[in-house]
Amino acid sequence: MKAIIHVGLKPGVLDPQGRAIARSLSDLGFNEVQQARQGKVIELDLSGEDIALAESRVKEMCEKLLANTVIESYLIEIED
């Protein structure tokens, strides 16, 4: 099985990558873009058949590592 994860800053958190894209965008002649927020992807393969617990372990994993929690939100997708 297989886990996606997005990570992204929260709400209202500075994020000078995507006010750089967005700039640079803009620069290149793409004038319909107004902001851009940067994140992260991560992909895991998983062992195991069991999805509830698989997102249970993944969640811890976003807490303790992948996921700074203070500025960051993150999305779990579980595939089969």
The other form holds:
2 protein chains.
Amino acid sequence: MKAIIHVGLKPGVLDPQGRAIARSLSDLGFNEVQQARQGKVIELDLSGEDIALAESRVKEMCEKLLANTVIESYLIEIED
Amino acid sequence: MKAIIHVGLKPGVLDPQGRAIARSLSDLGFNEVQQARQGKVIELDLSGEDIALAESRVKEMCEKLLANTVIESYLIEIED
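I would like to compare: after the form predicted alone, may I see the structure of the form predicted in complex with a further copy of the same chain?
So here's everything in the complex, that chain up top.
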């Protein structure tokens, strides 16, 4: 089973990486870029067959390690 | 218009971040995790209306700045 976890900054949280990307793109002449945000994606290969259990375990992983829930939100997809 | 760019390591490239995540999850008792990989997602807000043009410009951004094409591959989605 595979879990795909999208982790991104919550709206309103300052995103210095995104700003650096937007500025660098503008410096390179890509003037159509109005804003940039950067997030991360974590893919996990999981053993086991129970999708509901996997989802609740991955949620626990996010809360404990993968996301900083003060400033980040996450979205979990489970693929069989 | 919005562009979503997924950047990840090419298969076979060592992924130290992914390894660190897998080991940390295992240390926390999540023994079902067999492998972990980490990638990034960049979201761009773009001005302009021409989707084909946007796609070719974003491809250029990836080649020049957003991805290290020696070790990373990228996937571009354009949303209206």
